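Consider the single chain below, provided in structure tokens and representing the form predicted alone.
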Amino acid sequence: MAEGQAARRGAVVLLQEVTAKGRTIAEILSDAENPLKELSPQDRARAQRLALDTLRRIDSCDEVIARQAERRPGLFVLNILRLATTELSLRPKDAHGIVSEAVNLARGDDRSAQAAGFVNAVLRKVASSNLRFEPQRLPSWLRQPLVQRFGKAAVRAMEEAHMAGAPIDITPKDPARAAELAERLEGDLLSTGSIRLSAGAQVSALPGFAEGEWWVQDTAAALPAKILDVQPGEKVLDMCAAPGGKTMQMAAAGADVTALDMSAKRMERLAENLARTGLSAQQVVADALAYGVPNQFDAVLLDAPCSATGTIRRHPELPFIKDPADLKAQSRLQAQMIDQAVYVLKPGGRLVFCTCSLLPEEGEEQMASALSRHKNLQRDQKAVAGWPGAWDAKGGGLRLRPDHMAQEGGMDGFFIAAFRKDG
């Protein structure tokens, strides 16, 4: 097989997994028949990258296709040309060999002239066009309330944000460390502790890596357990513990964690992630509305289940394969899952809740609800002082957003909101 050609076919099955299946890559790369699993990793890398820089680009290149194609070919075809379009956008000086290899990736193996000829055809006419792609709209679904509670012009930085994609961001064991840890990689040292590294790094060819100094963790992801603040010693509960990150930040700070999360495939990773740094935590597979006794912990971190909406600068194709359905049954679950918190927090304790949405519904209507049910529940508005004024939320909390340290790369949409329970 040709040089990329491998790439650009596992990228293709990807892309049909997610149009045609409505999966998102995290579940089509840890499924056992992961397509992807016979590639290098070099291969299986940029495959990725294809995908998630065609799913950045999909309206536009569809549009584009659509003008220059006589008809709407079979999903297979179209994911092709997708593909193809994006690469031609991204790389115009090498339009001869894009082409080729889409007319080979056409071919497959039946050698089907008919569909080559046809992705020739439509991609000699793209690759002479002026292709300049503006930021792909979000759907309507969250356009609208996102447009309503933080305008046009966010909205809109918001979604050159998503079209950029995201850096890779690490946490270091020893925040002391920090600074000399992000010279080692060649990184950048950012206000929030966190360490962003240069494009394309393999992380787990990095120094540190295998011997457990550091782990993957979008910056503002990495805040929530900053905000707990945990304290050695501390019995804590992190309710939805896997992959690990938030379990390992206050496994360092020396607190004794319970990681608990109702995946035991999810609990894997983690208790992988765990045996690397070195780091210790009772690891628990149970339902988070079940687990627990009154008065049982000195601080809860509720990174709860949600629409995921703040990482769609990672993970492009979800805006297209959410239901918005969905969102009242996972509010509801959400507020559950603040009521248990609550229910095992010992009087005088902290809670942080905390999703990755951008939805006022599964962030600061969460909060104010949780405060109306719970008189004993009272905002910790100290423990989220001190970060950018922009960042603050209506009513408490952070609301934090993708167009958020935009001259740095960006940041996933969080909001967190940190609560002490009185005794």
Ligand SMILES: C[S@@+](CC[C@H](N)C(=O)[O-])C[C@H]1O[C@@H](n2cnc3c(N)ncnc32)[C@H](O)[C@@H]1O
Second form
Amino acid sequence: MAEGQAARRGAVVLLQEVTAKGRTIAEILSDAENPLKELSPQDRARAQRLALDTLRRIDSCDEVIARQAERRPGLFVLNILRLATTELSLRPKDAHGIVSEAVNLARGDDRSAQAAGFVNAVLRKVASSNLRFEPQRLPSWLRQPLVQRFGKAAVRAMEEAHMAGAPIDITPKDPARAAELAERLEGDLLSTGSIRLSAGAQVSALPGFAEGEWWVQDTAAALPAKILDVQPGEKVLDMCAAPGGKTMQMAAAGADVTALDMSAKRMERLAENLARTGLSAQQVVADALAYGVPNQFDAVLLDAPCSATGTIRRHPELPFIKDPADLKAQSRLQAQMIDQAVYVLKPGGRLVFCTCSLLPEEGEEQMASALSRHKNLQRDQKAVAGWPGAWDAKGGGLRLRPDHMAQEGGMDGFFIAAFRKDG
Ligand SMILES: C[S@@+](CC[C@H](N)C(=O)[O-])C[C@H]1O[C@@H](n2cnc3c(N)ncnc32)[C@H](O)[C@@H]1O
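Complement to the form predicted alone: the form predicted in complex with this ligand:
Below: every chain and molecule of the assembly, starting with the one above.
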């Protein structure tokens, strides 16, 4: 098989699973039947990168293909064309090789063998078209509320950030050694305290990974635990904990952490992460809505399940596989979780609520409605002070967006609110 062909085949299989079945890449790869499991680590990484690059441009690819094709191809053939069109847009100088590898790919599968000539003809025309793609527009169910809240220019900037993808950030187990670790890993120490690695790093092979000196965590995702600022010995509940990024931050700070999550499978990953980093926490698999007794915890971190629309840079398939009809139920669950968090907090205790969502109904609106439901709950603006003013959310809390820190490579979208229960 020609160099790169295994990775291309893997990329088309991923695209097929996403577009035919509406599954996320993460779900596909965590399957026992992971379709990339036979590939070398390099080819696996390359297949994923190609699939993600294609998903970030899928609308533009479809437009170009529709202009050049006389008929609409079946989905598998279309995915071969989408992949090759993406590659042509990124590496136009390699057009000859890209077209011939796409034709070979088509020949090698029963679903596309008969269309090999068609693939060749379409891609030759695509290769000579203008392939400078604009950032992909979000679907209207997501774009509309974001434009309403943040304005058109901001949404455009977010779409640009989605197109650019995301770097790898890591959180050091010992924040005091961040500068030294950044140097060792040849990364950049960000003003937030995270270390940003150069693109293409193979994480598990880097110094300090096996020894558990750090873990991968987007810089925005590392902020909620910093804001909760747990102290040694404090009794803390991480209410939706798996796979454990925030549990590890709080355990590393010396708190007595209870890590709770409803998913036993995800809790296995949390246990592995704790074992690798040599940190400890009580691990509970349970429904957060039915866990705990009143006045039990000094602090609660609630990283609630959400639309994950703040992570589109890493998961470009989300906008078109998410069902907006699920949003209402999810936002109701978030409110119930906040109520339960307030219930288990001691008087005077602190709560940080966050979601990796861009949608106000999973962020700003949750904060306002929590304050109106709980008269014994106050905003804790001091806790969220000290970050760039552009991150302040209207009405309190922090609104982090993918177009923030653009010069340094962006950040995931998050909403973070800090509260204190009356003493
Ligand atoms: C955003 S993720 C948490 C990420 C985690 N805090 C971290 O930093 O690694 C949300 C989690 O909520 C969990 N979850 C969803 N519904 C739940 C419930 N009713 N009770 C407990 N956990 C729940 C999911 O299994 C998922 O692991």
